[in-house]
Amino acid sequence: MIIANWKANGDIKSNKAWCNQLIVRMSNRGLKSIGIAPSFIHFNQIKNAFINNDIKVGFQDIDIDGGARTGSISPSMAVDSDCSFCLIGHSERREIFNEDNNIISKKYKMLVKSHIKPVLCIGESFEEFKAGKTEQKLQTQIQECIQGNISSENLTIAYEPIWAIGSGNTPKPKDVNTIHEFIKDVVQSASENNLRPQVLYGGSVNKSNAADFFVEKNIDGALIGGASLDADIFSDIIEIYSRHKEK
């Protein structure tokens, strides 16, 4: 799956010309492996311009609960929204809004319970990827925000090491396919259905290098950010895509 997080950018005009330009470069093919996420205030209108194909809206964020708290998201309202997945744990909510596991975690429980696909979001600092603990880091945070809570066959991991995002530095696809296979290894060791979920790579990914990471068994797509922004960057970050995934 490519998932386009748009963060807070967007407004109506540009993302109606945005949907457009999508629409007429994917005309020829299927659309189920795209996923969008826009900000809240333009999920309506991204899922009303795709209301005719197979591409999944999102939410970026989700708060655990409704009522009391103001400016938030609650769950009922991406029920209602018909919400198709909602990223939880991005770098930039963990560093910005200082959540840590146990915040994700009762987000990820309230997404299982709406039965919305969570998007979890993992990754390692550069002082911890110098220091040899990516994997300790990884497996930490994947135990303490899914907790044993693994039933859904919905779960879909992005792995983002933070001091790739929008640096334009990328670690090594090979290195990068053997800390998937860990991934994948550690949620299926916790698993009772040995589920071994799709992981994602979120880091600077663009057309440029995107081929050499699809090329790789277990990188299963990408979680895209600023390349995102650009229709038609995206489309052909998606043919990569389906050239090297979906044969």
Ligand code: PGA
Second form
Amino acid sequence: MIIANWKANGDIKSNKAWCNQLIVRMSNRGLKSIGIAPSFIHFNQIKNAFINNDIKVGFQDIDIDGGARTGSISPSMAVDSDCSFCLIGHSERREIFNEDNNIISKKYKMLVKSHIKPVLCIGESFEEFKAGKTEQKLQTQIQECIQGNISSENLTIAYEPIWAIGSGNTPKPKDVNTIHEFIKDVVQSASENNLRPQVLYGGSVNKSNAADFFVEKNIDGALIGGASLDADIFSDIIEIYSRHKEK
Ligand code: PGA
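Show the form predicted in complex with ligand PGA, please, the one above being the form predicted on its own.
Time for the whole complex; same chain goes first.
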């Protein structure tokens, strides 16, 4: 799957042009295996723009409950809006909004309960990467966020090294492949039904490096920030994905 993470970008006029362009560009291929995570305020606009297409529209985050929680979007609102998936644990949420594995595990549990696919984002800092602590960090994040609560219909993991996000720097695709295999092993050994999850790579994916990632066996797709804001570039990446993963 390829997911566009728009973060706090977009406006009604440019979103409309973006959706129209994607539909034109994807007229032969269709829009399966593609997700878009716009801001909450643009969710319905994007959902309606693709009403006749096989595209998944999701949230970038969710709260753990509803009711007296000013400013929040609750899991039941996500269900009511027909939200297909939800990112949780993005490093920007962890850093800017002080989210830790404990709160992310509550979000994960609520999504599983609500039958919304969680896309759990994990990743190490540059210091951890340099110190050879990547696997240790990822294993802790997975175990503390999912706490053995694994459901096979759901759970996708997005591996996003923090130092690669929006920086133009990326790890070597072969190294990412090895890390994805490790992530699948960690989830599988914690899973009652032998689940090996889809693992997406995120962090400065663009149309020049996408093929190098998608050629790798354990890289099942991508979570794309900056490069997803341009419909043409995003379409180019989808075409590269199709060539490598939908043969
Ligand atoms: P980027 O963002 O593609 O701009 O590096 C990825 C992400 O934060 O999900």
